[in-house]
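As a starting point, one isolated chain is supplied in structure tokens, in the form predicted alone.
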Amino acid sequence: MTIPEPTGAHAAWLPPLAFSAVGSRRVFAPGAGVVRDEVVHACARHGGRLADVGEEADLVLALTTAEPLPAAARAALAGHEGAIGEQSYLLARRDGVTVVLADDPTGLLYGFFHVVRLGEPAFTAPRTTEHHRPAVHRRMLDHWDNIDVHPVMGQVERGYSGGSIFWADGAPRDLDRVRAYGRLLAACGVNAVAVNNVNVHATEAHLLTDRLGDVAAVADVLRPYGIRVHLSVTFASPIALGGLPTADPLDADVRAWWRETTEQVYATIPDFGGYVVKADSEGQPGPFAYGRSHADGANLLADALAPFGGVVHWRAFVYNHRQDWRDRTTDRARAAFDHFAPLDGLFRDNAVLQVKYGPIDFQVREPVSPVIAAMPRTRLAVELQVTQEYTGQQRHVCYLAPMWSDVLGFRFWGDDGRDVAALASDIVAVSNVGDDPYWTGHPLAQANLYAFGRLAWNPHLDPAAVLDEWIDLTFAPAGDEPRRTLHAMMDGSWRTYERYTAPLGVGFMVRPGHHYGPDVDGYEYTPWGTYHFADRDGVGVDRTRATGTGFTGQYPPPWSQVYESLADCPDELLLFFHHVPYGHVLRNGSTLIQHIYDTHFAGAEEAAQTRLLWDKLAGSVDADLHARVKERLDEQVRCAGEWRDQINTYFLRKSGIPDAQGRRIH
């Protein structure tokens, strides 16, 4: 197989220099398949050769049936009891030869781009046999592509990075940009993709029937990387597709529609992954209109899909959207737990429910989900998004990994209890990438896409190591200067964010709709459920059992006392918990007013200061990467400057406290 190097497409973390360690060495790859072509390619380039059978090799890379495997493969596999196991592999390194072992293709796939991102250091000292395997089954980037443009959400819904990669002018688009993409995957270690928006629409409701083929196209070109295919469904389909007079998840003729149509599918697409649903979630069709509940409904296409090994992922993103802003007892962060918590044990084990990481909607700061510890006889999947619809829309640098390790090593019983990342079946994503070419629009929100695949793998990464293997890899041959600069400008960069945008937890204040930039009562009045209730003497939700929403009831001890207390919440998430008078004092000895004012003037400056080290780093990178940034970052610096003035000075108004500082406030 060609490997894929679209005209137009930047290499991103695959770039040629990053293969000279392994391109340059004598390599045993016996057997056909996707790392033999690897390592042609790269030795062709670099000027290393395939050593064959009997000869003296630097590298090893070989799946443990192959006969006969040298001796320093033998001395690794050796040391290891039991199997290998499915993705995983053996790493090792003895007697000046480096090996990697695996019981299948896809796992010996990982460990040669494990040693793709070591470089020279995986040729040097001796490593004892270490057996890399993924943390979860299932790391996987939803796409919310449309086939055809939506008039108003586009062909990307909270795209920031172009049109589809997959579709094109109502049909499949240039399917090798599309096995690139499944290379840069393989490469971070996602292994599965829903190709279409989790809002089905009309058009894309034929990918499940008479489009089909389309999807088929699709999901040859991402097979040879170990990615499976997924597709989002619409809960209707049976009326939209099939003529039945209803989609009653307990209607016999329904339930015989979804197995038929789900035959064809696998007939079409034997390692098909399964379905990704949204129900009953912002006017989308679902089980509540039959009476039935969401376990109804998964379990529907779960019993569908078990016969062929495929799952359905059904979206916890449930609540109530046409709320009365005047009541304040519907609080949008309980209406998961609501609805979900006592479905515990009803759900069939191929049904995974798709839960947010926090209770509201990917904002930049938010407590983790209570209904990822409240369902221990479901399957869940923790949902993050690397499309940065509140974090900046990839003209901000926002490196979100912290964010993201901060909530998989979450206990929600304390030190002694289990993270998040143990208690998910699966990690998945809003995927963040479109037909740019540099594929995320921001060419430094390339990281984060990397860091959800890595973190997928591997929860427990340090996302600032994670975050130099990316700058390492992209930048390649990165000298000291450009490291360091890339390290300092992006490291920090979500709390920067943080800093100039909403405080202390309390989220949104963005503009309606395109949810881009300030606009502190967008959406106060709305049906939504995003309130602050700023008044004059304070502002937060309270969301206490004592005398709020009871939401901090939902938490097991000991968060359900952390949160209700106004003394020990934390900080961070104060206003997301309690409302708080600008003249409570927090932790760090500021009042709430001042921590607002000094908060936002910091974060705007370093955003500045981001761009003063960006500029420094010209003819150090690609020109047009360069400019690329540089336009980016011109525009992070105006619209940070924009949330700090329009922030402090609605919280000027609002409390009639000046700052502390005098700084100019308008």
Contents of the next structure:
2 protein chains.
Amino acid sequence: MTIPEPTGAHAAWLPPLAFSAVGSRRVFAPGAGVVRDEVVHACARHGGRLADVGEEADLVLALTTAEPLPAAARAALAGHEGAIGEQSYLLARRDGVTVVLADDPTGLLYGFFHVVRLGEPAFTAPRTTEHHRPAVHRRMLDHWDNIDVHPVMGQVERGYSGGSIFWADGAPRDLDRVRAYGRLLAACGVNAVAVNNVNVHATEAHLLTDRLGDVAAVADVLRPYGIRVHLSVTFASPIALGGLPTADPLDADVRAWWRETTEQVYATIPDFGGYVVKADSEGQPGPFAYGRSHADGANLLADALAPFGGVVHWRAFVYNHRQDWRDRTTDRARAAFDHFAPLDGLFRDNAVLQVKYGPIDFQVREPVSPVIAAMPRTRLAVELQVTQEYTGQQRHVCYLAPMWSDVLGFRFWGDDGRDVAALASDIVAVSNVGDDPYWTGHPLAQANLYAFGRLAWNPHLDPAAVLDEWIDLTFAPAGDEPRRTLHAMMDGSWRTYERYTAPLGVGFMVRPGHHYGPDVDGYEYTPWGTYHFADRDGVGVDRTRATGTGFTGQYPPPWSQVYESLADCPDELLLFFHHVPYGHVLRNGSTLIQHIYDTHFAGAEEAAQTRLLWDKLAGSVDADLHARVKERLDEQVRCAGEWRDQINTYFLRKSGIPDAQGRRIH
Amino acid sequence: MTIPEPTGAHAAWLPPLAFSAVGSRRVFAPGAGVVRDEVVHACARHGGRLADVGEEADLVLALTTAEPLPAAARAALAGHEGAIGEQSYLLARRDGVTVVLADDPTGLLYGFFHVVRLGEPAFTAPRTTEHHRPAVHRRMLDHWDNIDVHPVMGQVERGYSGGSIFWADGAPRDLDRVRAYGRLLAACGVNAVAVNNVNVHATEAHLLTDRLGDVAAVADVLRPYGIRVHLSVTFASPIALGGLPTADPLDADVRAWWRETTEQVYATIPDFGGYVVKADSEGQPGPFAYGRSHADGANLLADALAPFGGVVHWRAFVYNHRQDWRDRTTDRARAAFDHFAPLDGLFRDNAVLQVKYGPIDFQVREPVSPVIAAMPRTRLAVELQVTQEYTGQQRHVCYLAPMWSDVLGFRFWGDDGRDVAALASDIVAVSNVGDDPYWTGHPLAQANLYAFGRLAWNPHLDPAAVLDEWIDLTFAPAGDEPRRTLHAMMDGSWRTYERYTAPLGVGFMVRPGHHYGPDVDGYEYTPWGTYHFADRDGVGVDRTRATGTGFTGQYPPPWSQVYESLADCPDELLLFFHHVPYGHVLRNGSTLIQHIYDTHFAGAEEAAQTRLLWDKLAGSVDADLHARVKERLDEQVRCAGEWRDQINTYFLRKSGIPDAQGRRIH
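Follow the form predicted alone with the form predicted together with another copy of the chain, if you could.
Full assembly next; the chain just shown is listed first.
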């Protein structure tokens, strides 16, 4: 197999130069497979070569089962006699030899890419043996891709990077491109992909049965990169595909249908990952129609998958999307907990409850979903959103890793307790990839895809360091100045985006439907449960136990008390938890209204500064890439100004309180 | 030809029973044509018969050229020796004979339907000769129909009655249905139809050239009913269809292309009506691209049409739809006047400037467009909207004739001046018809179509009387109680709709895009130029000369002064012209805020009462029709409640002023 470098696709974080340190050396890589292909390819380009058995090498890349292992490898193993483990590897450097050892090819591949990331330093200082293991077993991307182009949503729901990378014209797309995608994912640690939209439409439902061959073709291409393929299925499949009169999870025929259908899936794709299900959510079918619980529903699929080692990812995104805005007692933030927490302990071991990181829907700032703390006897996946649905739709620079780092490091029970990453069995995200030449529409949005993989592998990585890693790999020859510039543009971009959009955790305020750009009241009187309740006196949602919806009570202490308290609640979440007068003084010393004005002027100004920084990089980076980013930055600056003006005008009209600095508010 | 009664289509205002008075008598109807067909058909059903020459008859329906005319007809002509005129007729009853005389078949047809409308009274009391002439030469319906189904707009833009009545599956639809439509239109006086959307998409552009045969097929079917067919064309046709590099109206090749293309049109459809053009409007191409004026653009087409007696309807709906909401100096209401008034006198005689009745866009209440007063040397068409885009989308009962009557009777120069109807050469409306079995989605919306035709024929008819006419024809056998009930449901429905939607002429406040249901701020921060500027102190648009956009100055006195004055401005237009504090006392004695609350509670309650009235008609009207209307009324009641609550809540949150009656506002 050759290294995939499809025509017209950007090399992203795997440009040829990234392999110079490896490729210019003597590499001992026994066995076959992707790692050896990579080494051969890198050496051909950079002048190195494969070392023979017994020959001295600068780099050893070997499975622990390889015989004979070079001395340096045997030395690295000393003190690590137990299994290294699936997807894991040892990394060491002693006696002038850099050693990567793994029990399985995927672990070896991860180790190889570790050396690529390190570059020249991998071959300089000694390194005592390091044991690298992923924090969670499954690091997964959900593609909201359709086969057919939806007239409103396009082919990829909430996709901002062109068409689907998997499907085109009703069939699998260019598999070379999929292979290149697999390589990029392996290089950042992703090991599972769901290949179709969780909103399963008519055509895509057939991927489970008569179009299964299409899925198998994708699986074949991704398998060498250690990536298993999952499929979103509709809960109504027994009706839609099987011709049964019901999809009742307790019905014997339904159970038999799923069992037999799943057998067929595994007969075709032996390492198939499993199913992803959005049930009883935003109009999708589910077990409620039959008076069954979501545990019944998930277990139905889990039982069908269990004999083959598959899992079902069952999304906890269940809420009333036909809520009455007049009804102040219903709180969408409560819904997932209210639905699922009582079911803890009822799910099968291979049913993974997939929980969005926040209780609402992928906003730029939300408290961490209390469901994650509430289900100790249930396997949980934390769901992030790499695609920037609510964070600028890949027209805005918004490096999301700092937010994910906050989420994954959040400790429900205070400083001594386990963090979110430790509570999760899987870390999942909605992909931002499409058939765009830059993969992600906005070239800088590649950093989010990369950082997701890296943080899913190790949630305790410093997001700023991951950013630099990505910059160094992607813009390898750019030098210190471009590196500093890119870092300055991106590292704080999430907070910049937060500053010029909906304030202090209140969320939404986006245009209904497409969710791009400001519309303060856009969702205020809708059935979607996403309100801010701004009036002439104040703004925010009272979710306290004392006077509000009681959502704060879904958290264990200390956070239940912290969020309940107007005085203690962190500023950035204040309006998520409290309805606050415009004159309220924040913990940062500013009044609420002045904070809104200040952050919105500042955020829009920061966007403008970001564009200035990028202008300075003209000539230092590829001209096409520069032009693409420039065009997006122009739109970001325009849109940030629009956010600033709409938010500030809205709140000036409501509050009547002028800006203390006398700046122009329209 | 037989009388068209297509299967599955509702008889509307031409049910068989409506013909009983005519059809049960002896009718002398010399000559052939549609009138004779109608008579034969009616007699076959109701027991009458055609009278022979010289035989006594109860009804004479004859062209003035018929020989010999019966004595009663000759007597009716006495004192009316001049031409009766095109599309006109004499109606008389003397010596026990009812007489209709006309110079042309269309006039005779209109006279025949007049007798049908009269029913039995046409054959009782004597009637001195009446000369009936249409107020305007052209009474036209614009169909915003596409051949192709638009993914967002559907097949009919702003259509709420199913698919197009003209086009299906890329070709002309069932021509029997079109024929039946022509018959209905003739029976209310419409004599021109534009068969495709003013937003001319790619497929529909070809109706002008290679798909002209499709238009001819429709024209053939409508011709016997005195209806001429017009076509919406794109200004870019010379480029899109002719392969020219430009559509510059002063370019010789462009002029030649239009001339030759139009020759072909008339070679195929000798009585073709002409072109309808939306140019430089909401993205449509136009003369501005070439630095030419709209007179240049319109005259280009007028010159091509002139040799054949055709006209171009050139829409005045030109405004900046990419306006900056921050810019308070730009006022969309001014746009049509600012664009077109300076061009008065520059348009050809066969160029008709088509002006929407209000300066914005078909709102439930607008002042009459000042353009209509500003162009005495230009032929003008007043454009109404029968399709209920902003008035309930045929889910709400909203009988619009009272509004049209107000518009057509409006006198710009005070009580002594000419009214709008006298200033117009054409009265045009956007059709509300589709392939729905009831023609108009909401069966009661048929009344709007009927009333449009009747008011276009005679703008001084009492809309309440026209309503009764429609009720009597359509529900002929229903009796007095149903008649009273329907009248009560419909006569005030426009004002009811006004009460529960955007207050006092401020307009919009609808959901962007589809324009159904409330969204107070939906257009407030958009580029569309439709704002209300509500803040914590007040609401409304200052369009005065003194402190606002100066739009009031586009009116001649007295209205320029009346609208300018906060004290004199009619309540119902107050917020169109003034930005007013919530505590402002209206001419009706209420404060603005209390008026908003009161009207919204009242309007929603009236909608509920309307439903109660309809419930009482169960059993008195056709069951299917009753069910259809019932379903729509349920939605109207729901939606009216939604309007009431969103508007009231919005203004309570903004103003902080409670309802004086203490009713619940959420």
